[in-house]
Amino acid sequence: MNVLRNSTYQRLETHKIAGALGAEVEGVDLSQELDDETLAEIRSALLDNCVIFFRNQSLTPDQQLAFARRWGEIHFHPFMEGMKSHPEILEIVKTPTEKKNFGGSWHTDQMFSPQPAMGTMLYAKQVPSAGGDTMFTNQYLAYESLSDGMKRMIADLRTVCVGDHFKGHGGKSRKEIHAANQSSMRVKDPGDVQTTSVHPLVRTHPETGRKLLYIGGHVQSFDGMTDAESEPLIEFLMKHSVRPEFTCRFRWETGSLAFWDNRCVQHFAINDYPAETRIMHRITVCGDTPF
């Protein structure tokens, strides 16, 4: 089989899993302290593929967490407890008596905070023998393809996203949904967290400098706008942020990290494993506020 490889690295090889985004990255062992040449290709990696991963590495928690504080500062979730022993790392589990699944929707990770993550960093710790894949997509291209009347017309538009309540869930609290699914990830209040926040629909990357539909499952409505007259943009917007051809993915493997740059990717987790259990490792890194 044919591989596209990048060969513009020199400490690291790439090589796409789709057309739209993502790649696969070698030659990196993410268990070491990792020098800033190194650093700066897997950096240049994620910037060009919006979302890298890595095969067969095998990190402790504290090994994790050593490898994303080089990307800055690490995020706690405002709703959901992490890990006891290491509390930055939110560990997400399905066991084969829980229904729902975290993450089983297109978003982008953090939204609703006035300052959204800038990167997640998810390490596969066990997996079903089939099924759990993850799910990105483009918001470059999902930008870039719209019309130039509706690129006019959404310019100047800002979402209202939330962090709970959500409409999709019929309004229900997240402690509430997690309590049905008698889901064994603990739910915390977020006391006095700012979980609401209005962003640009039309977002400029901080480092690559381009314009993309900055959209996902936390948007509520349009400020300044009702409900009503929000819903069916909206809609469209979602729908149209998703098309195939701007998507990849992944299949884990016990070994796998997925990176991804929150700015520009929408992620969905496939909920096709009923009687399996998948354990993941997720770390979230600080970001900056969207213009």
Ligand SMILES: O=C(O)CCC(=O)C(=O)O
Second form
Amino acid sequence: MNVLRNSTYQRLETHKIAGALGAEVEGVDLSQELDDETLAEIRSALLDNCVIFFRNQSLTPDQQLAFARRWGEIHFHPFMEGMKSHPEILEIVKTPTEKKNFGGSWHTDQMFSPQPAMGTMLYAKQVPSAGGDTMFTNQYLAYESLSDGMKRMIADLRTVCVGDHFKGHGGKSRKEIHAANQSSMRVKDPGDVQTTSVHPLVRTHPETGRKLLYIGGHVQSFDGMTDAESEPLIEFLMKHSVRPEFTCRFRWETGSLAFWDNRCVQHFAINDYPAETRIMHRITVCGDTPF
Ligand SMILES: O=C(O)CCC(=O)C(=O)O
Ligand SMILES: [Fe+2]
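We have the form predicted on its own; now please give the form predicted in complex with the named molecule.
After this comes the whole thing, all chains and molecules, with the earlier chain placed first.
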């Protein structure tokens, strides 16, 4: 059952943007150093709503980083090169000449890492006149809405998650895909950073204690099963996990910041602005080992 998301706050206000998840937060200026009470209320709003949005923020990279650091260590993307001036920040850019976008399929961030990102903060620097929205889906609801039989069947499954050479991209490497797209974003070699990991398919959120379906586009197979055996169930669960009634869709404006909890949502960046430019600044915060 979905939680009601009706918490009340002293320092901020929340406005739900959909039935399943997502709320806009008002009353907070993220460029300022926040007191512990405000931060605690933002944490409750995040845990309640799975993804929260702040509008009309004016943030330098240093200010965005200072806010992110209040949540933990910064997670560096093993494959994507950060900004020269701020390696912790990934600049997500798509210009009119680029066909592909970054994050244009359902996934949860860095699921291929042994300790995937706890949360992602995405700040809009430049947005198209229309389009370029991001969708989110609530993975508690995805789990809870499965039948008892399916819940029993998947209870002990573990997923093998990969960070490169995705089957969906014909096995091509990130480097090859970005080169073919003449992408503005730079791919780096992960070196000896681990980029294939095995995780429980049914995960318990470490803060809320609720179970959820931990699945996303990085899942290649189930541990101990062949690709052919895994594929039909992965396909069913991926389709189920993004049913419209589990989702919300955020319409960006310059100065919007989205903060999502990667432990319980998937997201999808919609690629529907062929002739325009979109520039976002993204920081991911380190997470823990899924259980
Ligand atoms: O650009 C977006 O809306 C999201 C891209 C993405 O997947 C990410 O930042 O993790
Ligand atoms: Fe993402």
